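So this first bit is one chain, no partners, the form predicted alone, shown in structure tokens.
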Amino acid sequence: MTYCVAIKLNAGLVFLSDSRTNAGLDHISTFRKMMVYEKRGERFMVLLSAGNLSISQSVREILQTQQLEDENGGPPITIWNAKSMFDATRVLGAAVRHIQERDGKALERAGVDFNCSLVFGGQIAGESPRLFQVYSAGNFIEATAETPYFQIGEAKYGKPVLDRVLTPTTPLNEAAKCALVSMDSTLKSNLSVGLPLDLVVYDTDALACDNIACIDEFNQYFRMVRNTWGDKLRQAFDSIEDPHWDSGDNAASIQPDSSAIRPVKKITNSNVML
């Protein structure tokens, strides 16, 4: 499996991915899930992938040459000349469908599902940064102010901190820290996600990015984040009072007298029919 998260903010975009793939406990490999496409001053785009590795690699391979017909009679649309991230994402969706048409039946005969999840985001000159999630059928949705991030892969472990912290006005570096905490929570709970990590932090209207990092187990900042987050969680947990089993209406009572719903009843007669 894998875990990737991408965040869209007023200040820019954050992308983070792990690099572990596995086909069993004794067959673990490292493959990067992130691709960066840049034409400085004109466009900057990042692709994250999860799912079947052969499918996602095939999609990535043909994406740079995939073309869509221009309905207005212009030259074919590619990710390199698309005038909007929406059109660039349409090209990506066409690449996914191309691989499905080419390999789908063979995979089905082999008992393999066509499983591919993608996140594609960036900025093209003339519009604001945009972020999309692309599904196996090539269709996609766009991030909004109400949903400023997308996750693919093992998403459940890292979701709570994203929901509690992120808003469109969150500063970029704070969002990057949040993404790393989200990743650490996933690493802690799921062995199918692993280091090294790839991190990109993109500033709105830069149309280029040099804030790209590869994070391994020796990265001092990530080690500090892991240790600090674990320590603070423990401190927060210890600061919460244990439940009291005596009746009453104090804040620590787990059985308040004012509760409208009563506890489950005990069965004390073996002859009672349920």
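Switch over from the form predicted alone to the form predicted together with another copy of the chain, please.
Excluded here are partners and other molecules; the one chain stands alone.
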């Protein structure tokens, strides 16, 4: 399995990926799921991948040379000359379709789904940062202000904190912290997601980025986040009053339903013919 999350903010973009790959529980390996493409001062792009590793590696391999016909008769479009992230993402979609054509039938014969989820984001000079999620069919969607993040892989454990914290105005480093907390919940709950993590924090309009870190078990900041978050959650939980079973007017009262209005069926043996 995999967990990757990418966030689009007014201030920039955050990308975080784990690095565990498994083919069954007894075949676990480490593979990086992040690729960074940069032409300093002109374009900066990050690709995160989940799904079948042979597919995502193949897509990455051909992405740089994949071409798309320009409908206006210009030179073929590649990720290195695309004028927009939308066009660069179309090139990525074409690379996925290329691999589908090459391997899809053989995978189908072997009973293997063509399973490939990608997140692709970045900035090309002339437009704002943009973030896309690309599906197995090469089609894609773009993040907006209402939904400023995408997750691929094991998304559920780490989703609640993203929903509670992120808005387009969240500062970049706060969003990086949020991604790391989200990853921590996922690491705790799914053994097939594992360290080290790769983190990129990109500032809007920089058109280049060196805030790229590999976070392993010795990383001081991530250790602090993991320890502190568990304790703080516990404190938050403890500070909420436990319920009381009474008919009082206290905020913590839960009034038991009288049997006259009880919606849960309570079956007593007196009802039953045995």
